[in-house]
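Just one chain is shown here, as structure tokens, and it is the form predicted alone.
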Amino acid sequence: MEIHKLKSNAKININLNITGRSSSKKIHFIESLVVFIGLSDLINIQETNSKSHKIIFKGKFYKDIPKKNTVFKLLNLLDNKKLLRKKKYKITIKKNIPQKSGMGGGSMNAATILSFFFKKGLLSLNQTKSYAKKISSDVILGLNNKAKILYSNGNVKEIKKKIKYTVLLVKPFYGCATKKIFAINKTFSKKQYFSNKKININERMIVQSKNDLERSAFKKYPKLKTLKNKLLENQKAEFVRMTGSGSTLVVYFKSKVSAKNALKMYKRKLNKCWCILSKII
């Protein structure tokens, strides 16, 4: 049977504002400017005559992925609603995106597979969006690779403006547990994005933005703050910001040459970190 080859690109949060939380304190209201980068997991998917789905993980960052991962949850949910028309799939995912990195690797895998099912005619657009929200709050962001605004009410809007940076991704050899970072968060911001107002995405706004989760991440992992301070010493960088709930720090460059030089230096100096270059697509 035909093997379909898919790319599941990593997402990064250029900014991330926590605008409030529910009365139960279990749900935080988030707004964010989200873009996608060239770094991607590689997914092979094909129909199989087996009686059940088969999900295989491999690659540098496949270890310790739980059995009940986002892809498993997605297939199980679609099977329960009989939306896959009794078809079964073998899915092999080469993990190039680190876990607990703030780049949404697992969620973007689920989003990429959902998008594949939509393109194959198994799901309507409304079903695709509905099931994306049921899997995880950020899955809907990855249904395509266009830059997006995530509003605090959960709505998403694609933006046309091209955001051009070469990015240096620096991740220490530990991850940040999203639930723990949110649990200790005490930083909140006023809303920056309103669905009924035109959003002016410009360089000044991007550079002056922030990630509200940095404070709680740095409190939980003090060495992450030390790492950011080291990265801020690079005068060729436009700015440095954590993506998502961490632990990846993103160094943004306008110059590809400067980014390459920085990569060489940090690979030598930060031997306890994973460092790689990519670019916003």
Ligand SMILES: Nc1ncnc2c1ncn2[C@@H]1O[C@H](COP(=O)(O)OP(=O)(O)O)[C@@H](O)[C@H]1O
The other form holds:
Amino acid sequence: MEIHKLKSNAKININLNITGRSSSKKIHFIESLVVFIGLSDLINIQETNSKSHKIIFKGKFYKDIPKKNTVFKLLNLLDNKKLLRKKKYKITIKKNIPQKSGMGGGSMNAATILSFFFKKGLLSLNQTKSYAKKISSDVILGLNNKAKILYSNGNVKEIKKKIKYTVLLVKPFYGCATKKIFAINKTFSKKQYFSNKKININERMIVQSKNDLERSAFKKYPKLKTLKNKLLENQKAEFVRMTGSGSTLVVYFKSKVSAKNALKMYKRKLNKCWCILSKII
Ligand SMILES: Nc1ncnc2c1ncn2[C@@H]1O[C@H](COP(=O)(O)OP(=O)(O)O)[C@@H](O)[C@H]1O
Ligand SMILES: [Mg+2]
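Any chance you could show the form predicted together with this ligand after that form predicted alone?
Below: every chain and molecule of the assembly, starting with the one above.
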């Protein structure tokens, strides 16, 4: 049967504000400017005659992905509501996006497959969005690759402005578990994005914004702060910011040549880190 080849791109948070949390303290309200980069997991999906779905992970970052992964959870939810009409799928995912990196690899895999089912006509747009929210709060961002604002109330809006940077991704060998970083967060910010107001996204605002989760991540991993300070020494970089709950630090460049030179240097100097270049798409 036909094999469909899908790309599941990594996201980066250009900024991230924690604007509050629920009274149970379990849910944090987050607003963020999110963009997608060229780095992607590669998904092959095909219908099979088997009795059950088959999900296979391979590639550089496939290790230790749990049996109850995001894709498993999604198929399970859809099967329970008979939305896949008894079809079974074989899904192979080549993991190029590191886990616990703040690039939402797991969430984006679920988003890519949801959007495939939507395009195949198995799900309505409302169903697609509602299942996205059931997997995790950031899945909805990955239903397409357009830059988006995530509002504190969980709504998202695509933005038209083209944000152009070459990015150098620097990730230490340890990762940050999102839940643990949120659990120790004490940093809160005022709301910056309002759905009833026009948002003027410009370079100054981008450079001056921040990621509230850096403080918690740096507390848990003091070496991550040292690493950020080292990266900040690069005179050619526009700014350096952690994405999501870490542990990837993103160095933003306007000039591709400068980014390439920086990559060469850091590959030599930071031998305990995974370093690659990518660009905002
Ligand atoms: N499809 C998937 N791809 C990668 N990781 C997954 C997937 N499904 C579940 N996971 C698990 O999700 C966790 C990573 O999520 P999280 O801590 O939010 O990091 P990130 O910020 O990189 O998304 C890992 O423990 C990983 O094993
Ligand atoms: Mg995640």
